[in-house]
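Given as structure tokens, the chain that follows is alone and in the form predicted on its own.
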Amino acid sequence: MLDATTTAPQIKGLYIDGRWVPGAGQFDDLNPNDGSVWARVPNAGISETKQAIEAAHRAFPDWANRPFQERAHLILKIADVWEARAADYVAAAQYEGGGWYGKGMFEAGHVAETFRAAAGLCYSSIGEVLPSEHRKVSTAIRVSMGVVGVISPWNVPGILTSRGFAFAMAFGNTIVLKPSEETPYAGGLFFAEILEEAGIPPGVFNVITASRERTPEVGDELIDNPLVKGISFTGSTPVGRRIAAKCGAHLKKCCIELGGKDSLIVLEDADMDRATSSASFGAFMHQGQICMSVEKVLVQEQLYPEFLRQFVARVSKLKTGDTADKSNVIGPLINDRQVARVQAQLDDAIAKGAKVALGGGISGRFVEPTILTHVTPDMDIWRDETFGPVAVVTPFKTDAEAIAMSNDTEYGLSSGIITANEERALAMAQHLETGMCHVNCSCINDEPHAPFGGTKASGVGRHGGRWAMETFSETRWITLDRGGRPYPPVF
């Protein structure tokens, strides 16, 4: 167990077929707060990836055919072990992921519930009985697929990794997990420790870690290998497009959850405290490095001046700094490439006339919470995902104008509406091109049993509850002919 002041876990190796094995060398796992080496992590290649896939393939028949309640009990055990080691995850989320202590605590609780929701899925219906014109007993059932490859991201490694495999594994699939090279422990090897302690059978769950340089070859093997029947990917839209295309070429199922350019719409009858807090949490939680982050705050013009004043006042209280200090809510961006991306969008917007209402400063990987006004559609920051602590605040006149402004992006993940009129909000929600919409709440929402996913360039497929079963299973039609249906006499 990690002490809260310790920044280096014991890395045991890759986790393949229930054993810890070395990789083909190691790579540096950095603390984004100061750039120091947090850990040295095994560097897998094609050979190790094939070993993990083959182990999962061998383990599949036994795991899929185990009584459903046995799988459920084991997955409930994972939740118990995870909770017992929650402090270890929080430390990793702070030092490896650069996250605020409170964000790590939230993740730790959510992950345990993800496994419990997945265990509950084992007891749900797996099919239905259909009518038959020939008096057959006609059934449509769901069956597990086989090996599922999971490629998880760095920004919320606990939640986004667990939901990527928990439901698929509960339903009888076996897993090969490749976490992000930015968080290989919190998003990968830590899970291997948890599942090993929980007693998951060898080969059912495998973890391979790889450096940025080796990630393309490892990812290609995971997607192209014919033993892998499905892919779960959470990450950037450009990478997700390539993965979905490769899966399509192989006629392989995939669940692809990508980026967002999410709007919070604040109507003139909104409760101001709720509106500003929803915007602050939505835009600046984990430095805006969440796919559901509020990147555009659209405020009805009657409310706009006062909203902006109170929003600036609220956000100005957020502290920025090294996340070893629990009071620092705004930590570093994950790497220098991400900082450059945010800087480029800010420079473009300001050059084209945007005004900085708050923040705008950048020191190393630390970007101040920033609020921009006077942003126009010709600016990159209007349509492109920022993935940083920047909120655009823009006035609108009518509901139709707010809907059009929200939809003015290739993304379609989440949205929020703050209003006292729920009927009005539900009417607006019907026209928002997002997979999710939350009334009187931030865009950032997730519950393990609910359908999570987006439209347009935000992805394909759904995580959570029975929707995850549909994603990570195949449908079979099975009939029993009890009526003796005759064939044509010629036969």
Ligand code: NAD
Second form
Amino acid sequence: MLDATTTAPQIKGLYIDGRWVPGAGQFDDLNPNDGSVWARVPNAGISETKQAIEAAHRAFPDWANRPFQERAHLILKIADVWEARAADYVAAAQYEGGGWYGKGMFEAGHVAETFRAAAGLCYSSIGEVLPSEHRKVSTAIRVSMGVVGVISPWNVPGILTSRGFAFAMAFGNTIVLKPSEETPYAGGLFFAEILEEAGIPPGVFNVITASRERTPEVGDELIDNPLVKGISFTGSTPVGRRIAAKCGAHLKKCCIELGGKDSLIVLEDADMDRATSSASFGAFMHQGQICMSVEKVLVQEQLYPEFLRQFVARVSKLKTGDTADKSNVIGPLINDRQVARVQAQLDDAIAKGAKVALGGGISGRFVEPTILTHVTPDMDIWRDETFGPVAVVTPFKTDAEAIAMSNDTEYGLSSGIITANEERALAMAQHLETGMCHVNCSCINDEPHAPFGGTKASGVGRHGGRWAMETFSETRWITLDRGGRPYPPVF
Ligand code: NAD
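Show the same protein again, this time as the form predicted in complex with ligand NAD rather than the form predicted on its own.
Everything in the complex follows now, all chains and molecules, and the chain you saw is the first one.
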């Protein structure tokens, strides 16, 4: 619950087995706007992680075997409680996450929809009837797995945490959530308050928060513990690779959603207003700290000069500053490490000949919305994820060249194409190596029931709707033989 005068939360503890319990000490949860301590949060260790996993394991049989409508009704209740507390979420996203007020509002609405989509999934088909060589009743049935460990990031803590567990839980799995140490409340303990109020049975949903230093041991326990049957991870590619490798060693199912280096391709017949607004929203929403952020804007050369002029004019109107002020659309980066990464990419690009068309200034954790031109493939910013408010604008001649430029990165999350010619866009979309592609829209798109995920170094597995059910269930082949199958007579 947030204190109305200070906007700081009253932290109740870790949430394990339906109870609030202390951690082994506490850690500081900072407001990135000014570096002040926004909250003190319990620091879980291996012991608390084990307790949470065991509670989830105990809760699993009852939860999985409840009538599906009962699970659906409880999950719909979560959506209602969430909506009643939406203002608290928005404040947490502003003060703990450093996000613009409008971004928090958008997330709050999306999260409620995520729970409703997850509740709806309870009513969908859970299998298929197959033809059988021997006239068996041959069925492929999806069953829940058990305990699912969810590790979520800080940048969009409401949406990315809720989508990480809502579908898995709706399908009968039980959850241990470890949110990011940067947003332990908005992405973790706030959800525990909501699910407790909604009446989710003890043990079905557990939250452990851990400092940056404790995270590796807590994360290892969450993956290595044999009671955990699946992992949902959203975060950076280096950490995701490590987690996928560990899951592989245990032969555990995992859904791994990672970073991106997305391109928005603007063709010469594009509507200019749509093109510049798609680029501006895509590149600068949440200071570019979205996995699907538009990091490269590839513009057909005939349109390039006019696009650049109008894009710079549009972006120069975005206000930067403390997100306590609702009119500041560009807030701080989440931490100093992130600022250093953006600074290093800008320095490298400028030293190698890139030109700053707008911005470029950095003050503390605030990075001005920045537009770079004359970027070449030998610069780090061409291929590596920036995760800051920087857009690279580059001209191209042919569609094939735009596709090659877009694909010239290890990542493959999302892409966008702005054009009046849908047929041409669909032909291009087939060659873009991304898990998602949006025509006449920005790369940033997410709907709770749609298949969300990347290719290449952007991850494996899909979240959203029935694809999440496939991710967080096992398929079993179960048959009824009615005397039809002959055996070799020798037996
Ligand atoms: P991160 O990888 O640093 O952290 C993500 C989560 O992993 C956090 O909860 C963190 O505490 C945890 N973690 C870190 N080390 C761990 C370890 N050794 N074992 C277990 N858990 C560990 O990423 P971040 O900085 O929180 O998020 C930003 C990154 O996430 C960006 O690269 C962004 O593109 C990516 N991202 C991807 C998606 C997507 O859906 N594809 C969505 C949002 C963010």
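Positions refer to the first chain, counted from 1. Quick caveat: nothing in here was measured; it's all calculated off a predicted structure. What we label the rigid core is the largest C-alpha set whose atoms superpose within 1.5 Å from one form to the other.
Residue 25 is not among the residues whose C-alpha shifts by 2 Å or more between the two forms once the rigid core is aligned; its shift stays under 2 Å.
Taking the core as reference, the C-alpha deviation of residue 484 between the two forms is 4.1 Å.
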